[in-house]
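Presented below, as structure tokens, is a lone chain in the form predicted alone.
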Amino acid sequence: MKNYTKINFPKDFLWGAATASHQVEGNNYNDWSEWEKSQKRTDYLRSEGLVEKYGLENFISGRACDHYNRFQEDFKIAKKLGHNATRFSIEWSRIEPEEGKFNEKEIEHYKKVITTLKEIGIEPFVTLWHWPIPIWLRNKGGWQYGKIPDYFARYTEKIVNALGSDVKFWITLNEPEIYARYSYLSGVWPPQKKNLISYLLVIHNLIRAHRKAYKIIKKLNQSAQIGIAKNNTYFEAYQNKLINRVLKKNIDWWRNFYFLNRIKNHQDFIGLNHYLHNRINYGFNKNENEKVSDMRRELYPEAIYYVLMDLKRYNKPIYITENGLADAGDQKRGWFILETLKNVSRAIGEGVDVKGYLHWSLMDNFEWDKGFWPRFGLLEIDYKTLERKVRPSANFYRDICVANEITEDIVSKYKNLLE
């Protein structure tokens, strides 16, 4: 660790972590919670031997982390960990459990969340939709339904009116293209459809929904900053071979840029969710996988540099709204954070306007179709007692957040964690 070159981040850089309501709050009732217990879902889990391996309770969100009741405790821990920003989502099914009937008690709950964050000096990034939808809306056809952009606009107006100017940063949609692909093309997530026409329809309904929400938020609060959380992958054309470049150009266009291009006049910033590198070598997924997470995803921190450089074309501020790994033993998280932030700094040095980094996730959580076994948290959750425990990597990240830089002293202090 000798002669370590100090890395400085811009003044007023935002540091923190992210969560999603269904994954941490507990006791949600929506299309996803129904699907978790459906016969089709449980039959599949049994056929794959997953119930035998993990237990059926692993795949049912239930009380999750009980963050709904413990949010004050959790955000106070985040503050002690040096965070000055956090991302969380509002659960649409809590707000509008019946069509056109809004639950004022639940709106008050989210007001308290915002008040808590503001009082302790944490900037909230509020996500309006992070995948589940109310049952009544599912019954109308969900994101295939032609009127859903109007319903989303109505819900948006209700929330923005209620939370007012206390929220500066609004994220309308989380990873819309990922949701559409896994729910309507590959059929892994609810409603488990495999239909190209449905997939394309959902993509375009999500585009329409974002545009409507953007206009409404701006009308209610001109100073609000609005974007989406967009999942982008680094597709690498290996050795710059022609066929690899052609494949890269096409998949980049659809997976990384299409949605952003369609909303480029309706966003103030880009929220970047980034997890994956995909080496193209006469085909996709030709990664070397020298280091992998518990979910067998390749850990390739350099990828974030290339993804950020690609986003430079939009000339928008960028907030990294998700980036992390499943690492129950906390063996690689410190190294991953360090190497990732080096590459973020490299992109900043080359003119990319990155203004914040929010790690995924603040705490272990319910990882959608995988359930509870993947551990993404800076905080370890004991799912029996719900005890929160700070992982060593969270303390390393804390020192970076507080200093707003990475120094030789910080790296030396956590030498054993980073090797």
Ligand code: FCB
Contents of the next structure:
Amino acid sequence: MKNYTKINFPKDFLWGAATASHQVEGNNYNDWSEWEKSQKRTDYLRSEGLVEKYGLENFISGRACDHYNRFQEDFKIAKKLGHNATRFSIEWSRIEPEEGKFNEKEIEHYKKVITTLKEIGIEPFVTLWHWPIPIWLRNKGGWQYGKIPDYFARYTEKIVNALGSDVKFWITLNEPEIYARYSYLSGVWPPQKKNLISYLLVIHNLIRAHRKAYKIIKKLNQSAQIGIAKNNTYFEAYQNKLINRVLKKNIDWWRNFYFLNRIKNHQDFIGLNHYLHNRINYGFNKNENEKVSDMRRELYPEAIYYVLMDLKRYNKPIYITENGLADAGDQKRGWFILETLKNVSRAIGEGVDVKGYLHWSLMDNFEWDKGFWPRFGLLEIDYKTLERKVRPSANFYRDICVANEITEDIVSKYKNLLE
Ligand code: FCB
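Form predicted together with the named molecule, following the form predicted alone:
Full complex below, order starting with the chain above.
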């Protein structure tokens, strides 16, 4: 084991984990839950041999982690794990199940979630939209529909009016560019469109929706801090060759910066979701893949350093709102967290204003089109009994959160986990 010099994090650094309503709550009724059960989807899964491999139930969100009913227990565990912040999302389809009809009981539910967090000293980061939409809105055309920014603004106003006084951090949209690409260009996610115009239109509507929501939240609460959760990838121009640099510049512009540039006057912080490295060497995705997650994604922790350095240009505080890996055996998570945090600290040392780190995810959950098999949790979920079990890496992470630094003692205590 190498020697580590102590790594400090800034005072008041926020530490925690993130979830999203559709992935953990259970019993949601929205465009995704319908899609999961559709004939088209089932036929596809069968034809690919995925039903045989994982079982059909893997692909249906169903009761998920039952977090909707167990949030108190879950956040108590988070507290014990040293977290002082958490990110969760509000499920639009619960709040507005029919057009213009808001469900006060569901608003109460989220009020209770926030009160619970506040009482135990966990700062909430509230996401307003983490991908699914209500069925009625899907029927109008979803994110392609020209009036959707107004609907989003109205929903935002309702929520902020009801919950606003206790919430400092709002995330309007989760990974808008990823959503638009997978749902409207590559056609993997609902509504499975493959259309360039639709893709661009959806991005445009998401930008409009964010700006409207931003103005409303600010109007209702001037001290609110508002951002989006933006997925940024480290595109590496291998060996700095000219052609690689040209490819990098273009893809960086479109995938990493375009959306942020368009909302740059409407954000108080940048939420960074970071997972990927993409080495460009006369083409994309020429990664070495020396270490990979269970989803075969390369684990390349230094990528976050470059991504953070690139965000310096916006001169805004940065919260890492997602970062993690699928690792059912918990063999790499500890190592990955340690190496990632070293790189975060390196960026902070070079002047990037990073103010928090939220690991994806607090618990195993329903990973969209992949279903339940990828295990991203600090907590392991037994989907039969719904029992939560703390993974060893969660204890390692706890020690860092509590100390607000990484010391040699911590590293040597978890030596076996980190090798
Ligand atoms: C991100 C999503 C999040 C989760 C992780 C693994 O792109 O925002 O919901 O699925 O990937």
